[in-house]
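One chain comes next, on its own, written out as structure tokens in the form predicted on its own.
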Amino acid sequence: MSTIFGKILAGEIPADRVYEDDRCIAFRDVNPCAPTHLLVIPRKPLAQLDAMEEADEALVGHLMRVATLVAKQAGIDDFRLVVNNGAGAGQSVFHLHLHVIGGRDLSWPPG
């Protein structure tokens, strides 16, 4: 796991973790775009969403559930969940991750 997220998972780089289980971790984004900006990442090293296989469906569903849990823990009911797939979509770390963004009014369309 040579990405920054792989290093966070390995404990080589610290992160402000807000949730952890055997399938994923969630932590505060170091460059937040809103008052609440959390990242949920799987322990399994999937590069991006379109790299998932049928066997990963339960894992990706679990990530979505954890995103909801950490949003509630952060005290936000209204939030945006973002998954970038590929560099052209804004993905800069090629380890699947969900952005949980909230704590302020969010405009639409994003980007």
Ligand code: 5GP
Contents of the next structure:
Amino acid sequence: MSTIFGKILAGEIPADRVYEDDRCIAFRDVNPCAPTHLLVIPRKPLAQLDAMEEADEALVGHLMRVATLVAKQAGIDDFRLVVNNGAGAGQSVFHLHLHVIGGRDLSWPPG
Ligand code: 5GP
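Pass me the form predicted together with the named molecule as well; I've looked at the form predicted on its own already.
Whole complex next, starting from this chain.
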């Protein structure tokens, strides 16, 4: 089932893209929780992290590398990567995505 991120991938709704390649895209979160809040998503429609299979290991590793690239591109060295897996963990869009959050001091633990 297509999600809002599937529609962004298909170009059916706009997003402020900051990176794209043959495996993923990154764009600004529409409701940022920090000065830098980017989302990195695979083109492959994995619903969530625990849907990944062994064959997806290289893809998920690539998403993490792209997350670091877009953070550097945004001018931040310190940042947090967040993957919410499941509604109880805060996931609202069921297309795997990495949040790249930074540009302010981040407290720990998260809520
Ligand atoms: P989740 O809660 O699933 O971990 O994160 C979903 C994120 O997607 C949220 O931070 C939310 O602000 C963002 N989001 C939801 N709809 C859109 C949209 O249409 N465009 C963009 N750029 N971000 C969205």
